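The form predicted alone is given below as one chain in structure tokens.
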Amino acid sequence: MLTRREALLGTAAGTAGAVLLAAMAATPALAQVPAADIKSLPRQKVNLVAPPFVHEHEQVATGGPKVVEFQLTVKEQPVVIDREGTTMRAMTYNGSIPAPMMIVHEGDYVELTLVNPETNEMPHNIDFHAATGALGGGALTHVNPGEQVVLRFKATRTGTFVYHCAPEGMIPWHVVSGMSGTIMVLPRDGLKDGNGKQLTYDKLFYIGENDFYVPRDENGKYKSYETLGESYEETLNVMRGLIPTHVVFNGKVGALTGDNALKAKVGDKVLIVHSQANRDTRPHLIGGHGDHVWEQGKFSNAPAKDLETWFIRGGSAGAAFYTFLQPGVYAYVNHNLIEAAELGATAHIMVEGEWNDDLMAQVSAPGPIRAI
């Protein structure tokens, strides 16, 4: 008899040959990339950092073109997603949720290397929305256990990208098991706002939302599994109800709250580039707003102005630039606020700095009600 793993790998790798088969007719331009030219342009290996980081990088580009190396090891475990201890089989590029975030320029070419180790059970690719042909990526990069892979592809649009693993068959599975992640692609001259004005942020926090469907046993407990194949057939019965158990930012509830606070200054202007790989989601900074904001994540076209609530479709990723005028924590949620306090989806920034009474001031303490 075949174990689930043998089964679902054999599906996936039928599939896959044939949708890699139909993709490659489908781009005959990728027989003609001059290779020689790229091999001429200068290198850079980049060392991915865990999320709400990211890498170090340039805002503007200095000197031409260049491909900038990647590498991505998928990892399977099992990852604990709330308070409760609650544990999820997890599948994840380089062990976090989201992935980490890739930063390149326009013009860029993007180099990356894709491992799937002997010890994970599962098929894995990678699905970038950022680039053109081969299904992003997808059809190229079909890794089965104990191979990798190389892609290549060149950063011709600018803006925040998801991407995500899309193995035939398998595909929503994956990506709500944790292995979506985001690459921005910055215009070479930097960020601009709608009158050509330069941007430049001091700190830039990478937030990627999630929706976990973690079924639960006959007493109500969420249960946990020994494999990703035990996992398979009662998770997928749970995500066909489009009615998520955690809804969290950075892969677990409070993963962003009390010790784990994104930190700024009084005056710090910060980019918040937040991602949702498969539901619409509304970012919300209390006490805040979105002084520039690509809600599309594309920098190509203007940002909207002082924005309250910002969209982020399901399947993309968005920017909003804010500088901070008052010290405090802020919150920083989904605006379905079901899914902030009681599913997962909130973090909190702190900001360090002197209080200004002009923008806002406790005019009376709270007392007794005064007659009129």
Given for the second form:
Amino acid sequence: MLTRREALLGTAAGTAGAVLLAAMAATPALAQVPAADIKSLPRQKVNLVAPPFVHEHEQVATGGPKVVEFQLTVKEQPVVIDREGTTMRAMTYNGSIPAPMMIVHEGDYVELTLVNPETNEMPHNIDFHAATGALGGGALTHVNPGEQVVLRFKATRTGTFVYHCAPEGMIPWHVVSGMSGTIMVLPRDGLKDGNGKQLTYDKLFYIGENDFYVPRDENGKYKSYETLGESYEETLNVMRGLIPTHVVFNGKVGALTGDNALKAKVGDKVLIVHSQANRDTRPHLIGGHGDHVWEQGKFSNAPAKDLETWFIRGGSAGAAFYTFLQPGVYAYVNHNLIEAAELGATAHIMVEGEWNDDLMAQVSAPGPIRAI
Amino acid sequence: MKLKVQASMAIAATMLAAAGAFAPQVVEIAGKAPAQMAAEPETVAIAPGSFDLRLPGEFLKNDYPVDAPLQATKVQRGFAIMKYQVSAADYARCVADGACEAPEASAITAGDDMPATGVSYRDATAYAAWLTERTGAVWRLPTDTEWAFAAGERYADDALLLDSNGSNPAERWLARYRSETGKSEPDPEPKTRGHFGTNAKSVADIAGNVWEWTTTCYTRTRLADGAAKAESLDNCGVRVVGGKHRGYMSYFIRDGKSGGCAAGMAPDNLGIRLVREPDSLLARFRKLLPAKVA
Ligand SMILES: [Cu+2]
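Based on the form predicted alone presented above, generate the structure block for the form predicted together with the partner chain.
Expanding to the full complex; the earlier chain stays at the top.
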């Protein structure tokens, strides 16, 4: 829905105001705002933050629509993807896997500067699933090494959306080499539980799941390559088998465990955004639930309630809202448990607080079997 | 292939020796063999002594998990323990002899200076039996007590020392997680022999990033008031592994990471270090014989 201020902005332009207003009322997402008016909108420059964290943002928008500026710089770099030191020739936006999350509100304009430094080998671009037209922006953002491009699109639909690189002929390779991220378009009045009740989160955990396909040598050891070009053909062969060698959260086995485990307190309301640009996954919080889950990630739909496991379609991002009720060490996994335990898709959340005996108690500790 | 041939030569030599004929020839064959025979591994003599041992296993008091009791422990008899972990090359000799199973494929490292990893408790005991046969000395896995004593200053007390009453079980889970995270080796790739240095008892690489199997079974004990054991139950399907922090592994697990639980820190690698029993009179006598070809 458009806010009153948006409607006012429309009339303020003075160009066939009445017609425009009528059009907006009918199909708000399709309402056209003249370029001159976009220029007059307030601008906000946002510095992106590496996952699992996100940049500061309002959950309920206080002003009218803005032009929100982001910059992504493509970094082609070797990245260690497991504890054994397996090194993949990665392609990334801003050096992180997944790429940083952008957060805007419905009706805002996203203005992205995409930079492809000269030191890179490959052309790149960006396809925003949240954007409309031109292959999600892919057709307008092709940049060779040494070039940059600026794309603007209007955030017309709310939800969590994947964005990813999509260069002709090499789309899956760029995506499974790390070039995907998430944009969240919040409703201007924030998240609701489906019955109109406001849902405000204390923390946002941004989990990007990746499937990697690393070739092995004749001894079964993972190979590493000097250049992207050298890695291409053998990587493609593994990709065609459709069996990932690694399925990881945030770019690496153990990226969100041990010292990097996520942290929360009993009572914390947490929004977990889970993004997978290529392959289906099924997040599950062991010992917890999804209180309100937008499995498809689109906030115009009422969230599902009390889920045990939710399904994130490959090429989408979903969001789960949960209030922690018990302390402990939680595992947040892809509930294909083979992928979780053997291939890497496990995160840990350390939750401090008071134990609730009413919810659970060990009535009798393990001991010898008594006569029944 | 080459090893197989030599093994059969060794058998032939035994038969010849049994026949009592051609003795000089036997010696000659045996003389060629030692390069392929397991050389007597270098050991460190651990002198008798006493130390405080945090007992292995889990302990309950009033139905709540508590730190294991600290027990003043006397090691009456000294013992000899391998200075280095069993090497990948030595383990490969056992595999070549058909007495050991090949280690887990992803864990295969080669060479005399790399530790054997990707081995289960079963593999470790098979190796000990093979080495015993090969060298004439009796080799076995250490007990948890022996391991902890040999580890000396590197033996980590795994008590959490919480002063809560146990009514919030999450406190122990969080404390354990923090403690194991703090102790974990950032780099789990096995390193060359000596990489982690020696401890005060001259034992090399102990409590590095390769955990070592012991014979000690997992046990759960209920403590009565005081430190007396009220009752306890062993599960020998799970054995203690010694390392940066004590671990408990099912006997068939070869990759510690797979054997770990959903929300804990797992051993990086599983390997072997054996204790050599003092020679029996018979063994000492056997050593005087020219060929240890059996
Ligand atoms: Cu790309």
